[in-house]
Amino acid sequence: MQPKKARREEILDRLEEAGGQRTGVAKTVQRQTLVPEADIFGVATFYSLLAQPEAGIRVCQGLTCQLAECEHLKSELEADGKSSVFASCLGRCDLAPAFWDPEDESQIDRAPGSPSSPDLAIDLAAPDSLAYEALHKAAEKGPDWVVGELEASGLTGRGGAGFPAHIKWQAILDQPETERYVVLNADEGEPGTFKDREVILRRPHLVIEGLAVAAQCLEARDIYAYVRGEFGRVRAALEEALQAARKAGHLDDGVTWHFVDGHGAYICGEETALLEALEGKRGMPRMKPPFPVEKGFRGKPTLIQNVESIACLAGILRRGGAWFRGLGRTEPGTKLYCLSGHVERPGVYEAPMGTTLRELLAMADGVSGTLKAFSPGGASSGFLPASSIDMPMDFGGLRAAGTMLGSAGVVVLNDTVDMVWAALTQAVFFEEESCGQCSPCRIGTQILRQALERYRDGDPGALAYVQDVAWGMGEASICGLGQAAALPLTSALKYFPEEFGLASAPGGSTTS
């Protein structure tokens, strides 16, 4: 008799099932999946959502809310005999200060933005349609029409590297191996960012249409939707956009769709890791190459792509490539910028790839006081000065600024802020997340948060070696975490010196 085979990609099922880690859980789930105890257990404490089953309400202390003073609310929670905890940035930036029970998902209201209009790719108010036009279309065209669409569009990856759409599904297409999956990566994780949940809240049937159209094009025969485990609502909403479009007819019954939660690891926006998930281990990410479009998911060509990409597909094949590219003003499209922090209306705004933060500050109604700094891209971008107000905010412009546009998430700092207090804010998100797996980055996040805080404390030599310490993680990480981490710190020595103390950024450049 052959061996029962360890079934190791249902250790996260069987472990939410159970309730998360508790007593006895680990050995249950071995005697169900045939893993070893000790494996399951290391998978259980990976990840915040189970390694803290009995927490409470999750209280976000992201830099935004940080600034909406997030302390205060905990205390209040904890005055009316609620048990809180601090937990990472919870992709509620535009409700700081934020927090989430997991007995109430009515707190995601939908944030404020643009107003709908047809030169928006996405146009988040205007109402979701079940019409499935672009899907229909590609099934009729084929997959070398849908691959040339995406190359004349200028699609690049929304979730952060702007790498070319159309590269990766031509590379799985040339794959000779036929077993295929595509994962949508909704595991919406860098704070200042909250684009994907509106998205997904609002225009669910772009996303199971986008979906179904990578499938169809690229021969899948499996989906997989991996969502933020914090976003209950989020999920439901493309559950239901999903049988919607079952009960019209529109999609392949030979594609079988798979929903899956996070469990709080913000390590799994990376591509790899979020596959490792799926696999049932702990999220940490994998050397590349190989790149998962030949070997991702069970070692299986696979492609990953963000809910935002996704997202646009519909527009893009529905009115051609030439029409998407056409939107932008320096680089193809429109883009979904998110704005918190010291805004007067937070919220998603969608504008013309290279819109500057000038304009995206007038959607919003302007600056809660005098600007003093932003961050471009989430908590990976660093800070940029208020001089930078009229930069376009694009992947090509930040990236030669020494920053990037990354997933848009545009927090916006006044003349109030501290930015030696900000950068700590932003290494102490980062130590708390780095998975650990090497170790430029999970001592470096220390050695970085560490000397900030001795620096508050009094010690004017403790930054003495930070830039050495962010050359090693940025030329040695596995991942972009590793490689950003310091870059929230590194950009505040550039363009404010005298917070920390010095006449001039290291290296003698002045500020900006």
Ligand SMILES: Cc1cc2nc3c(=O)[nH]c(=O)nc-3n(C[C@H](O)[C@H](O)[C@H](O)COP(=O)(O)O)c2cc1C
Second form
Amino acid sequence: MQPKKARREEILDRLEEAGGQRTGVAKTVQRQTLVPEADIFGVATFYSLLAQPEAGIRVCQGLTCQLAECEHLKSELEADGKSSVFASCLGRCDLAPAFWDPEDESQIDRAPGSPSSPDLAIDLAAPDSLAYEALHKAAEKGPDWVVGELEASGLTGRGGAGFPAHIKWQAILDQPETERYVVLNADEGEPGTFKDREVILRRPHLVIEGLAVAAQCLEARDIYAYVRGEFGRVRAALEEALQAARKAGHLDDGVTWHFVDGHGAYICGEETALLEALEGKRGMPRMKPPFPVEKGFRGKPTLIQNVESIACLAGILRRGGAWFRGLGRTEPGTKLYCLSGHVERPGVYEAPMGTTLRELLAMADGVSGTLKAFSPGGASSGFLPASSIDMPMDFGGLRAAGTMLGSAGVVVLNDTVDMVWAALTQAVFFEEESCGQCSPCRIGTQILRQALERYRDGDPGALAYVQDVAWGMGEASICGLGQAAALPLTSALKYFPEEFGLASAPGGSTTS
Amino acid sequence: MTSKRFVIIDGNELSFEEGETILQAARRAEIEIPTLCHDDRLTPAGACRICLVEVEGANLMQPACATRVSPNMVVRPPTPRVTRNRQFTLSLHLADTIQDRALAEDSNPSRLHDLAERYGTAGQWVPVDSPRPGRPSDDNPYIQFRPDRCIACSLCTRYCDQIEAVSAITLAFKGAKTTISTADERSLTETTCELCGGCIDVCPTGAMTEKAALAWGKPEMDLEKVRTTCNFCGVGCQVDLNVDRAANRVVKVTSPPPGTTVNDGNLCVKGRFANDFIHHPDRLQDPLVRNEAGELVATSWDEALDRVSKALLSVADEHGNDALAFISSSRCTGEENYLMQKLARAGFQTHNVHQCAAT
Ligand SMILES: Cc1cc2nc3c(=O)[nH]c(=O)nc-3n(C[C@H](O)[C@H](O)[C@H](O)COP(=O)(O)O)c2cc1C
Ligand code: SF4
Ligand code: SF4
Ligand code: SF4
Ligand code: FES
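Please give the corresponding structure for the form predicted together with the named molecule, as opposed to the form predicted alone shown earlier.
Entire complex below, previous chain first.
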């Protein structure tokens, strides 16, 4: 039990200052913060950037980077005498094989995919503007108008869940509690996803303006921007934009802005794990309800919104909710689709919600080779076969098809890819990134990875009960990670049964 | 305070108290819901997922241990989905630990195996062999952590934090490696640990166990529990001596279950572990008095008490009552301390009376 005066929220920063977990560091941080030493050790060992402080360069071992022979990159680094370790997706799949050198982030600097156009909600290629018209308009018209426009726009969360934004905003306005928080989720970690990185690098003012609108509308006095630790330049761009906006006199001095680094844990993109990290704890998702709009950061009403969602606000308020809604095809708005893998021109393409893979591939100069399969929304969405090339990619339609749009990390696979290998690559990711809190995910991800390895190594019976395990993971896991973690395997079994030695798709229950 | 609000569980309409969980309401009505990571004394973790039930209106099954009841909530009787989840969870945990019951229960009984027997499993799965680190060099004298049996339920860490308020142990590492550790993986004796052994008592799998009992080699269920009162202090904790009848030996001491005795499932290091005096060869079993040659020899209680009273009276006679002082032990109860001061004040008219715990 920690003493009342303990300052737990500080411990991640203190651990970072101390250079990560080494013998004696927990004791030092305990003296500084009064948090029990064991708890500090438990936190330090949870986060990969703190647990392995001297690992050197991180080489991405995500699916896209494996297609681009990341092993080769790692051996080259080693030949150059640079120490390196493999890491989960680094949010640079357009640059595969990607790496993160904490000393030098020059690798991330690239032109966005789609050309500028007035019919795009974000429009990455347009010059960023310091006008902050939406913020001033929102101040004038008040919270009800803002929420009304949000509702008219039909904006749904771009972080993966597709939850209507206006419902969260209204829920916070309805709370009697007046200590409220706004949190930006810039922890972008879903394999195949790198759009939030581009939004902040290209249009940081859209993000600052959106956050300022949120704080003003919801009467929050503190804004927290949680930026993944491997995005040093991204955080810097955001901080720079904040300074500029402040200098230009757009911002309310009564609002405090906090920038918080992630420390290398994919699960902290899950909103309640993110809150735990902000509170200086192991990033284990909370049980819901209560939802963050009711009990979030420090137990107070909290708005958590993805970077892309926040960046849509300025356009919505400036040009009207109806305008935004009209941009979409099957659902409201435009959407940032991240294309990587076997495509000629990987990048972030903004297109109407409901655009098909065929159209996206045309924007990205086509497939490298012959299309075999793709993930529509990151590792968590599993795989779809080439025959789904004309399926509109939106939240509702993909959900109905047993997959999801998620973060729209579209990974394209050509016919050289072995689906057993692809499913195994994703299984390794989920096993590595499970927080380990609940048994279906902690144990289930290991069972699936081991079964796939045994199958690959020639044991035809190795997949005997994986459908049962997948069922339980989908039904009983606490959070979306475990609920989705079996999908790469079950979808590969469904669409490519012959690669698993089956004549047809397996019957029985799958996750839904 | 019971309000007039109702919840329906398995078809029974039950009243419930503000803030109660589905599990608490169900248990009051003697409706059984299995749990592995739950203890009424601790905040719920919702980690093991065996307690999931179907609540009308919710898509996903909900953890009974952590879900608060609300008016008119309807909890369905165990549907095939709920039953399947129980069996799934049990197969999962068994694959991750020790599937063979006799081996799993080499020392402590296993709630996991109990439940597997009662509810059945989804089949025996290939062992997972999780890479959970232990602390093999932890040389504390009493507590052994065996990571291959740990289900990462965090009962031990929550106990250490919320009941002992010690926080010596923690969930450490992440994912498949998630384990129980101490700061920098040190021995318990080099942490804030008070060696209360509560972490052993709450562990549902025997992953936390007692070194001495493990070395003795007989499973707990082959030992006979003899209820007695701890004689180390005046609190009066109830303890169960776990006796190996064949060897006529106390192998270990456990606490009666929480909620049944004054100590509510807790013990301190003395009550739980300081029991090696019982079978120690130097243990005094009779009163000793000195013979004429000045050697200590065994005698009867009558003889011993007679010698004491004669000696006290002769000191008082020769040197006055205030030449005597009476000091009682911290192991005495309040009643015994009362009698001691009565002896001093009423018997010998002296105020020279003290108790060793009163500093
Ligand atoms: C395992 C997991 C990882 C997630 N990672 C992210 C992430 O990196 N970025 C993000 O914005 N949302 C992520 N989410 C979704 C968040 O929980 C949350 O829904 C989102 O931040 C809410 O913002 P939005 O409504 O604007 O999308 C993740 C969810 C899960 C289950
Ligand atoms: S599903 Fe996985 S990541 Fe989510 S809480 Fe459970 S163990 Fe953690
Ligand atoms: S013996 Fe008691 S104080 Fe020590 S770790 Fe176990 S529960 Fe905590
Ligand atoms: S040691 Fe026992 S009580 Fe502690 S987490 Fe493991 S199984 Fe649970
Ligand atoms: S007893 Fe409810 S999740 Fe373990």
